[in-house]
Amino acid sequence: MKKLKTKDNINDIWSAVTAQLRDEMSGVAFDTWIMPIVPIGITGTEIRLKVPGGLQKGSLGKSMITTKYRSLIESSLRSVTGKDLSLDVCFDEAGGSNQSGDPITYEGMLNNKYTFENFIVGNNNNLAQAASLAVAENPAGKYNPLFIYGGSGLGKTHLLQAIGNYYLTHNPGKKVLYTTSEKFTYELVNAIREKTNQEFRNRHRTVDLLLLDDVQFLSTKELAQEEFYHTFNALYEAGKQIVLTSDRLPSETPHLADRLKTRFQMGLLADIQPPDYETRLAILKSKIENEYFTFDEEIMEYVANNITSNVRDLEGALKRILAYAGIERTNTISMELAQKALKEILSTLPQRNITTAVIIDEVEKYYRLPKGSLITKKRSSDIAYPRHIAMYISRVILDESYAKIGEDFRRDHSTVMNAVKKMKKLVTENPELQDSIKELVANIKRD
């Protein structure tokens, strides 16, 4: 990374510590302390932040850089500029109470490297790119409230702080709100705390765009969920657009109020899941394409078939290789550096206890089927074929006898014999096949 001058633009350099502290902090640290703080200037050997007091009420903030995060920052400054700065923290009284109740746009809270253009679209995230991208351009139209649903590292909060950039480029002055539902409920309790809960509503019912990150950790938190509920119905009402993200759909979050899982349900749910193949491959290009480092594609595809779980996982292993590639200062990346940096990775992978199950649920999901298209009788080209290779990878990986596999599917022995056997001519015919179940069986070994 190049290293930016004191002289240069302090926000520029505040951005790239920032990028840094995202990195090595907890996502929700990271919104409470150190994204409120506003840099102010440099002089000499002193960088001054202030840290506004409609965001940390009282001294706490200006406490915490000052104590518990001030190393960090410190060092994250001498990465950035090679130069030894020190904190000075000022605390912003003046905006403590925010007394016109107006919040201000929350662009700060949003991190500009999270965009559409640069969220690669597969199978597995399309309906939710695409239902974003529209609300983006058209909120409070069709989708609202908008409801992204998948597992940990898979892109949600890139596309919800995507559509709050996109918003902001092309509404410029209006105001956005980015938020976590810890950071909710962590701002709620300090409202009630202090007596200022007129200006915690304020702040989040007068935005024209509401960006929720993690909204199934409301779930166990009786007085936030009934804040929520207000706040959502304010917004909701006055015809403002409303995106959350959870790792689950409402009706399967526990403990959450049915009044809330009704109102999450009354746009459109969208889900994202693990990508595919095609689309870890396309990440990893894209991830080196400004990379000083030689890659051949085998090495990527030795990646891709590897790390399946997530797209954070696999940048996380993508970095590993670099980061091996300059303990060992060369920027070519030969498949021995790659297997190298990611033995110790692999090594510690759950294994899973594959059975037919196991299998039938991996290629439902591999080919977007409803739980259970598999055992069911239809015979429509779109569940058959799907089925055939569940059976044929029944039979390669398991090596179960043709009369147990029929037993899973609920079908005759005869039946998987054809099916098995359709399938080993196909194989060999089709190489698009070929990497399909190559896939299919990384999936299927591995958690």
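Between two forms, the rigid core is the largest collection of C-alphas that superpose within 1.5 Å. Not measured: the values here are computed from a predicted model. Residue numbers count along the first chain shown, from 1. What changes on going to the form predicted in complex with ligand ADP:
- Superposition on the rigid core between these two forms places the CA atom of N126 less than 2 Å from its counterpart.
- The rigid-core alignment places the CA of E362 2 Å or more apart between these two forms.
- The Cα shift for L342 between these two forms, taken after rigid core superposition, is smaller than 2 angstroms.
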The other form holds:
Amino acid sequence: MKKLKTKDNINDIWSAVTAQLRDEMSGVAFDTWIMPIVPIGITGTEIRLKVPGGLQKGSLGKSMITTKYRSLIESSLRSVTGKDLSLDVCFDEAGGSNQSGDPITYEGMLNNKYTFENFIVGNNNNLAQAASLAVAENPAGKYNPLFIYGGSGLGKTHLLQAIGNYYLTHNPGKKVLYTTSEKFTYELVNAIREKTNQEFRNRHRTVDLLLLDDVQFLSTKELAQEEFYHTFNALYEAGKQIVLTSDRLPSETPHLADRLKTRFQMGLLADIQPPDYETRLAILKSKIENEYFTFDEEIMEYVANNITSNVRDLEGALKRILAYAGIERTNTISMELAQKALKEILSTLPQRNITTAVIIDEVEKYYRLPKGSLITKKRSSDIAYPRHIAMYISRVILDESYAKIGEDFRRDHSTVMNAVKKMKKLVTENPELQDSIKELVANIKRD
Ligand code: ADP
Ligand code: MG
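Other form of same protein, the form predicted in complex with ligand ADP, not the form predicted alone:
Then the entire complex follows, led off by the chain already shown.
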């Protein structure tokens, strides 16, 4: 079991601890008390934590940590580092002026687990990632606003927060506000009720970087749209950067006021697509780097092949496997364990009904062959080779008899048998072919 050593980066240790605490505490308690903590120093016996001051928190946060959550945090530190570390909690009196140069979070809303370093870049997200980094390095430059859109669990919040974290680290003392359109609306309504509109306005209009998550939820709320329109203009005119995320394009967001659509489209629209096989595998590998378990490549491939929807589901699958390993008190993950852990999730995912017809279709698409070419009599190698691959895949994933496969490919049983035998040998010798087959199988299984 790999334990993090105290010489490992303090941020790694703290993120492993917070990951554990996140599972053990209620979401609200975690967000309120643990998320704002900034680890600032570590020795062999002690870890020093800073509770950002300001607003409601400050001394209350410190006492919550030194009393109510102390033993929970200490036991998590023990399991992460293998050492008994005591807590030294200080309260950041400066409340945001950040003299120490440590990353601080304005209002404690940024989570330091979201960084560019741990964001895996693939073909699916490279534009959004590059634009995010450009904005973090050089705010209010070319891309203002930056509008990141894509399906759920694909990394929008991660990138948004990475921008904030990066910017704060390089520009200590600047003001970053991360909020969601839900929170924006809710606080606006409160401000109106409590007659604190001016405060609300100041808080949103005096920041250097505004990160607004899930802007699609602003769309049904006229009052919030109106207020946000003015917030946007005030910041934009003051040369401040705005970054927005949504699950869809502005133009495809019903009930979003035209003037907001226009503004959201003024900068750069960057999409995030679901990750392909290679990216899924790379993400899985990066996620287990900080775990105490070792996984065989084969198990990573199994997960990457079967969980194709989004990164959140990939992480969920990994968590399940780790939880199963915990239950079975083992730190070697076997394929059997992985399959058992994922059985339930996989059965709830839409499963495609795989037939030889589906396989033929996908192989033809993959090799850019005209539809139906694999079942013609043609024997030229540009067709025979993919045909053999399709036969091999049919045999391996459908476990169909040679006779039945022969029928579907309009070949006799011994032709299929020979082809499968030949492919088996080739596959073991040729890593490139292995990759193609993995990708094909993923395509075949994808709905
Ligand atoms: P969204 O906001 O688009 O619904 P999130 O940003 O919350 O998605 O991402 C879901 C989870 O997947 C988060 O834990 C995030 O860290 C992780 N994640 C998403 N994309 C990547 C990536 N490219 N590399 C590493 N982790 C990722
Ligand atoms: Mg999100």
